[in-house]
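Take a look at this single chain, the form predicted alone, given in structure tokens.
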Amino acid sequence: MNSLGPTLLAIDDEPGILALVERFARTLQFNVVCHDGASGVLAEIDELRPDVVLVDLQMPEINGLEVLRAIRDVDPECAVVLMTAHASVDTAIEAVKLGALDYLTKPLDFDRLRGLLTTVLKGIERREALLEIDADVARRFEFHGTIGRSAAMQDLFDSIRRLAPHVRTLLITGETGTGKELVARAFQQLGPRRQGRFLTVNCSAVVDALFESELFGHQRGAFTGATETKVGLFEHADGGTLFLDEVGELPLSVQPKLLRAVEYGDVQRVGSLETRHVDVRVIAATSRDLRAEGAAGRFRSDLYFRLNVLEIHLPPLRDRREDIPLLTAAFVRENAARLQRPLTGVTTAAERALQESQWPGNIRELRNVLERACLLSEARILGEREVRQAMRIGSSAAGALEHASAATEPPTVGDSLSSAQRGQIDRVLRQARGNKTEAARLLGISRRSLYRWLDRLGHAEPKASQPGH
């Protein structure tokens, strides 16, 4: 359905069958998009997007049949009535097979064709109501920006409200996209630090012989290039909370250190002698199993034990399904303030396919398939095909460039990335204007795995798209 109202797409090649049929569906407040034949029109279904159409069985390029095909492939939800003056029972019984909605006769039944269309409108207020419902639940279950009618996540509320006065140091676990951020903040604004800093750190993304410097800070000429003192996290968030994300990641060089400020509250920056008192609460997180890492020789069991004085783990999405209709609506909300479009939400079948997705990345993994679905849809609630397209989007284009980022040696072009694949680099680009933060996080990579794609193909940055286009 567009943006104005549900769309009724007529196809005939009887000029006064379709001035009829527009007169009869205007009344019933549907846009009418009439065509005297089907050849043309087959390409314009995906881009319009009706939620009926009427089309004659017989005409002479492309008969009534092969347009329900068409239409079946590009939107399987899309009604589809039939029209004939030559009835057939095996034809009537075929159509409705290949899933036409129903079978009319020429002259046309006017009080049947009110009550085909009036279902059709029925079943579109339904689905409008039902996505209202989910919108208003979503917002009623969110709980400090994380959303769960789960037990599983109304257990781990329970439990944010019930320790969050009381905990210095927390660790967060969980696989990568599960919403550990969210969880930490949630203990900042419930305890008594609210009114403090809440600083972030990824582990992953600094370089190893700066982690000390970030953390603890460095005095004026401690190393080459410290031209300037510099204050560590510890330091900016006394008072407050710092968060450690994927502290797995954490070299093993510094972590003595952070067990000592952890422990203890004492930091040294680097070059000094002095040691400083900071009060920090200390939030780590991880996607990784720290005991298995510590029995590994990668990260110090007795960090880990300092850090884990108490464990919150946060479950996957896969096993915490019924939650799905509630971030996608939050979701398609955010998304519809965003870009300015009346978006309500997704279809039945929209749904089914978001339920049966595995997510292996998690909740960051759908919040990135519905913003892309958005971006692809021009209608009011979006359709299987999108969300299909936008999952396939992720996962070829994100699954190829960060396994390929991962490899030792860059490899070819043609070993990891195909043509569709490039193409998808191209389309998100443009949809993105050629910001490439914003496509990277789009694509769901790092924006440092995006350039190092763009400088292996030697990619021409595509236009950006112009409004209208």
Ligand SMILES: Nc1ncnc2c1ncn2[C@@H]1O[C@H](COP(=O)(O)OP(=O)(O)OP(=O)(O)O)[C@@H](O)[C@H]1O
The other form holds:
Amino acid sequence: MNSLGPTLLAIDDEPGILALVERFARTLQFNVVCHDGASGVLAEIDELRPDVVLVDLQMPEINGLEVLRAIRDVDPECAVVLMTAHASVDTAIEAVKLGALDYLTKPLDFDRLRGLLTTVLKGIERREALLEIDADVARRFEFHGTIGRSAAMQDLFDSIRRLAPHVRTLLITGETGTGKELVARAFQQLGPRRQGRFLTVNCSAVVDALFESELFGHQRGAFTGATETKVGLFEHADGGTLFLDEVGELPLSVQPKLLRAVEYGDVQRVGSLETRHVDVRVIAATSRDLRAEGAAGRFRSDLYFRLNVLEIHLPPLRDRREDIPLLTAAFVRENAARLQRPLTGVTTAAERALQESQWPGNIRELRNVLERACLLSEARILGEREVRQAMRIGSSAAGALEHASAATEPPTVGDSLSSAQRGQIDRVLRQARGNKTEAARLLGISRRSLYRWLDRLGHAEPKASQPGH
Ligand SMILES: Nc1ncnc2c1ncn2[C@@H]1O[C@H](COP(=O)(O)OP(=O)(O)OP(=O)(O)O)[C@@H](O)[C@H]1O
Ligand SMILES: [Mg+2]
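Can you now output the form predicted together with the ligand? The one shown was the form predicted alone.
What follows is the entire complex, opening with the chain shown before.
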């Protein structure tokens, strides 16, 4: 449908007009869909996502202004042109006030129609060109996978370039999703150890009791369950870089040993008296305020000061909104390639929605929202609707689609889901190759919610014959 070119929907009870409009719009490369009345059209608009609708003002059942209002509700960005045999200035003004692009009198003036359709086409082309430009700028301003053209990010790239060859210890701070890990990797790539290993420890994921052995290793028999001697991450990373992610979660008990390892390169396996020397560059990252953690007794200040020899702070996305269009373009392009869909950009209204959001989850959240919006969208250009829907899904862990359909527990099975939503679910399932866990993740809902929705859609529950799904 939409993916092949712009789509025009014509609605008129006179078949002659429909035929004329159809022939004419085809010459301008529009896909044309015709309807001889307004009933059933709104559901179709939801599905078809036309770029422009031509609608007759006077039809037997519903009049054109009502259709216009309804279209604006469903898809505020769709261009609507009204046609009438009885021109009246009042209805024309009313129509334009309601958001119509323009008003044509019958018999149709094809020059004016061409003018209007060309405006629509130009608008689409401009948006696509903008994305193209932003994606190119994003590529040019990319710094080892990190995109940013804001002054804050440019300064940061500059610091990394200058410092990376010299720094041994580094603390990267910033809210969740701001790109701390990307920056850690950039440091590694630009430093003298790019050939060495880059090992990551996620400090929030290690069980307290195993921390010491994880980092420093243990001797066989050092504790119950230590059946083999184990080499710790510090020794593994010798000559390379150890990335301590979420270092604020590190148990207090391990901190003195870590301080010694960072300061002198001395490590000791659990259960061994022997001290080994390693040459490891330590990059730590945290979304917590370690100074405050220190004051509260949850983090040793001496370790904090040692890690903090150099601190790189990543500003939250809401403080560098000028990066949003670039990131958007890059992420849409990435998804288009991955999904093999001709997605080319976002509409102006969608861009505004993205600009105005607070992004508590920062770039990760933006990336996820765009991934979902790309999955939800049928059109070439992501609209405000898909973007807002994708944002809601992200913010309501409890149940995205519930929210999207504005009904928590619809009384009638199946009815509450629009065909567009059925389409979305089917599309996401296809994208996830039928894997329900993956589909639920993409939709931002729990597996159980997904099953509930599949149930409503009349999809068969997966039986034991489909293990792993
Ligand atoms: N400036 C950027 N340009 C492109 N992608 C980015 C940028 N910043 C972050 N990302 C992407 O956002 C996601 C989160 O980044 P990253 O894992 O580095 O964040 P983080 O600060 O480590 O988050 P957390 O504190 O939650 O671990 C990743 O997919 C990363 O590729
Ligand atoms: Mg991280």
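Rigid core (definition): largest C-alpha set, two forms, superposition within 1.5 Å. Bear in mind the structure is a predicted one, so any value in this text is a computation, not a measurement. Residue numbers count along the first chain shown, from 1.
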- Message: Rigid core superposed, CA of R433 - does it shift 2 Å or more between these two forms?
- Response: yes
(request) Establish whether a shift of 2 Å or more occurs at the C-alpha of T229 between these two forms, with the two forms superposed on the rigid core. (result) yes
